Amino acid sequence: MAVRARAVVLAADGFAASRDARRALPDARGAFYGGVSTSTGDAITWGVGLGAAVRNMGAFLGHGMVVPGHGTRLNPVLPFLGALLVGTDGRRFADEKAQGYSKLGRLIAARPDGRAVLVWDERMHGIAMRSELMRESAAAGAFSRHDTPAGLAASLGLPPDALAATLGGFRAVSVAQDPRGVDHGPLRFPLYAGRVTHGVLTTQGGLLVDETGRVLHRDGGAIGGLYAGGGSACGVSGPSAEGYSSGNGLLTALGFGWIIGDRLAAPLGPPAA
């Protein structure tokens, strides 16, 4: 059966959920996948089938705050917090403060094992566990709290050597509230940690669209009343992981959704009174 409209929105999620598609995505393979089931690229297939341009395919929200075998997140604000990241080796690798979430599982990622500890005081750990992927992680029992630097290394399966020689020179700054940095001396005990890894969560490539939200051909122009928003069409991240900040996902959804919208419903004239 053949249906006809006026237009077409495709307004579907990415396709991080599709394994020959993913193939695209280079930097998050061996990645946890984080995200639904139904993420599987179906409306950026019709529409390239249709001639469509795509744009910045490689392009993902990435996570490295994954706590492995527990299939939550930790609070990714911790290391804007003053919360220190070390590796198994018990050494710090990476300014905590300098890195967006995604691209902090890019740093995770980049490790001999791909994975990483996550270390938090009291003072952090009241602020995190406000958010409910927190809580969820506590339930869990992804992460474990320590009253001494033995304790701490023993359970996480670090070297105390180094992680107590880390911890003794390491001081918690925190961003979260004051772009300058909060100098929070060293972290207090009792702490927390949690083991984490890098993730993949939606993916930021899609069809090519214009301002209002039509769909681009690869040919130049635009495709006649097909249009695409959300994780169909082609989000402001730039080509990798690294561009992506908080949002950038909620602009395409909402603000594409909106102008779309607002484009489609225009030559239907205002609502009766």
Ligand SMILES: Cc1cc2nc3c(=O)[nH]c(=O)nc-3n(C[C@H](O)[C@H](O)[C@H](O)COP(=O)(O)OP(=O)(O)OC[C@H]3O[C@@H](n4cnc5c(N)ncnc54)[C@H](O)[C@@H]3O)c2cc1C
Given for the second form:
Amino acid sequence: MAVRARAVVLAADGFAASRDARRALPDARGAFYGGVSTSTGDAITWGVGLGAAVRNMGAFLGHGMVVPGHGTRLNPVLPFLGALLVGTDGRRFADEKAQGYSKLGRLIAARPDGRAVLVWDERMHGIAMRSELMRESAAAGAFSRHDTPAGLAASLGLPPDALAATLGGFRAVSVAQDPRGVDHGPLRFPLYAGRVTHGVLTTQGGLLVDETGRVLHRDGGAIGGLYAGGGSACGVSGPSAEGYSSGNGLLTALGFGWIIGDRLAAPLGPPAA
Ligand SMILES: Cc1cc2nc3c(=O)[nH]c(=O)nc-3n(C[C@H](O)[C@H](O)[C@H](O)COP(=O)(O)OP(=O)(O)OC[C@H]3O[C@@H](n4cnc5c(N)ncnc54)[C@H](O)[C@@H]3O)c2cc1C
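Condition change, the form predicted on its own to the form predicted together with this ligand:
Every component of the complex follows; first up is the chain already shown.
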């Protein structure tokens, strides 16, 4: 059945749920998929079929706080509150507070085993537990509480000597309270710890649109009456997983929804009182 319309708005998200298409994301190999099943890239395929240009198809919202074996996530605020991230060798490999969670996913993916352990103390725990995803992680048993360095090392399978040395040299610096950093000194027992790995939540590349949401043709100009927003359109995160800033996904969904809706509703005049 053919349906005529003055305009069509494509808003069916990106393609992260498609295993085959996900293979095209060069940085997502081996990543856990933590998005929704409906993000199969249909709208992008339809747009491309009409001649649309695409951009930044390697970009995605990654995550470095996915708990392997549970599929839940630890609260990504923890590194910004001063949590410690160690590899399975018990040593630090990144400045925890200097990365967004998408970039942190890339750093964990680059580890030989793609795994790390996040460690935090009571001062951070109360704040982190305010989020639903952290309460889900607690219910799933995705992290544990420890009273001694030896207990923590044994439970998480970390080399005790390397972990003790790392803990001894670490200072919990919070950039969540002040971007210049507040030094809270060493982590204080009891400590909490959870294993983490890298994941993909949604893609950020897609149909090329102009600032009003019109889909652009690969030969130039706009495709008449065709609009796209959210994950179906090329977002604002740049070409890889590193450029994703918190909120970029909903920014383009809400932002383009607003802009396109305003534009299409304009000829109809103001709403009746
Ligand atoms: C676990 C998780 C956490 C996230 N956290 C954040 C966050 O904190 N901040 C942030 O900004 N972003 C976050 N995001 C990303 C954000 O959710 C997405 O970028 C955003 O929802 C995309 O909006 P959308 O409208 O394009 O797609 P969606 O919200 O996925 O909506 C698309 C709709 O299209 C429907 N659809 C798909 N295919 C078809 C079809 N062929 N026919 C008909 N309907 C179809 C789907 O069923 C769905 O209802 C998160 C994503 C995930 C998975």
